[in-house]
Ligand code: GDD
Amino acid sequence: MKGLILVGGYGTRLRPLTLTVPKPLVEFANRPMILHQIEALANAGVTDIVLAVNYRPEVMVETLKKYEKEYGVNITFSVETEPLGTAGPLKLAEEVLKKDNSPFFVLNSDVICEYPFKELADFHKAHGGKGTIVATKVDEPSKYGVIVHDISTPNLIDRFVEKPVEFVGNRINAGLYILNPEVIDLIDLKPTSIEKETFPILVEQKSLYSFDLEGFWMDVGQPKDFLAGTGLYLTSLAKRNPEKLAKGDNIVGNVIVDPTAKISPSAKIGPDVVIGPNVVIGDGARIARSVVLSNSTIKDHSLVKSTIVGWNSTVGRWCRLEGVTVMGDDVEVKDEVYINGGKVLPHKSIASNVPKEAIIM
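Would you output the structure of this chain only, in the form predicted together with this ligand?
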């Protein structure tokens, strides 16, 4: 089977992390976001994966080529000279996607869930339509593509409304599809939105169905959702692979700690925390609902809550970080500093308090 992952876009909503690393390579639960998807595709029997890229392809190629062997897949890079949107990349990769008559998967690179690809393929074959969209329910549908159903035929989509201004429903496009190769014939090689241009044609043809997702789902393309998604992922991990979670007197709730991290026995970690490789956590530090990326240090008695600490950064002693603070690569926070909702650009040093949401550059 075949799959295409849409890895374009600049990931601006995940800045300052994406100023250093392309969004799909930012570590989610200590592994590049896109590896979760590559692994799930490989487990479902996909052997050919196309990564549709329009931004810094070199970094992606270097990082991902080494995973081909590990997961037993061929990864090809389809590089756009101008951003082709969410449909144009399918046309650009036509050769691979049409190499046989079987349907192919399409994934937005920023969605995290349990990826039920096998069940999706079975469901798709059974209804005989040209496409199937994975659907999930959310509280705030206006940020997504909303699916409205035909009442007479189960799962047949009657309307697809991208980012609706008025409420039309709360079942949304989860950003995972399976499509027949003939769908590519509906797309021109130019910047095109699959949501706004291709899906409405399939709806018109009464050939687009939806498949209900079980379990958690999150688009982790912005810091608040990245942290919420981490919590949901850890809850799911606690059910599926509890042995992957950290244990100990200083661990509260669901926590992942890389084996190379050094945590003081008097620190308290959790719930919903991910500690990356070579991280050092000092005496009496308190970390909750946060992600600390590789090679960073949190010194003694600091509190880190609802925060993403970027790579190679240092948080001093007696600091307090909270309110969806995000530190980029190589940031230094001096002792006793308070940051509430600050987005700190790479290579900055912070010596005074940031009491409310601000970009520090």
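Throughout, rigid core stands for the largest set of C-alpha atoms superposing within 1.5 Å between the two forms. Residue numbers count along the first chain shown, from 1. Note that the structure is a prediction, hence the values are computed from the model and not measured. First, how it differs from the form predicted alone.
- Annotation: Cα of Asn108 displaced by less than 2 Å between these two forms, core superposition.
- With the core held fixed, the Cα of Trp217 is displaced between these two forms by less than 2 Å.
- Once both forms are fitted on their rigid core, the CA atom of Glu243 lies less than 2 Å apart between these two forms.
Can you now output the form predicted alone? The one shown was the form predicted together with this ligand.
FYI, this one's just the chain on its own, none of its partners or other molecules.
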């Protein structure tokens, strides 16, 4: 089987982290985001994976060569000379996706969930249509395009309603699909939207179905959602693989700690925290709903909550970071500094307070 991951461009929504590392390689729960997806595809029997990108960072090529060996998959880059939207990349990768008659998966690189690829493939084969969209239920359907089903045929999609004013349903497109190769014939090699241009044709042909996603779902393409998605992922991990979570007197709730991290016994970590490799956390520090990336230091008695601490960074003593603060690579926060919602670009040193949302250049 085959899979296409829509990676796209420069990950601007996740800056300042993506100023240093391409978005697919930013660690989510201590593993590159794209690795979660490659592993799930490989486990479902996928052998060919295409990454649809606007540019091809060499660092990504090297890393993915390693994964090819590890997971026994072929990974190819499909590089767009102009952004082709969400459907154009399928046409560009036609050669790989149509190399046999088996259906192929398509997924958005920002989506984190319990990828149900095996079940999705079985469901798709059983209904015999040309495409299946994974649907997730949301609390506020008015913010999204909502899926409306056919009354007589279970799971057959009748139409999509964009940002409905009155309630028509609460299932939305989760950004994961499985499609038959002939769907590519409906797409032109130009910037096109699979949601707005290709899916409506399949709906007309009564050949597009939806599959309900169990468990959590999050598009983690921006910092606030990255942190929320981390919490959902950790909750899911607590149910599926509780042995991967940290234990200890100073751990509260669901926490992942890399074995190489050094944490003071008097520090308090959690809930919903990920601590990366070689991180050092000082006495009396308090960390909640945050991600601390590799080689960073949080000094004594600092409070870090709802924050992403970038790689190789230092937070001084008695600091307070909150409000979805994001520190880029190699940032230093001096002692006794308060940052509320600051986005700090790489290699900066901060000695004065940032009381409200700001970009520190």
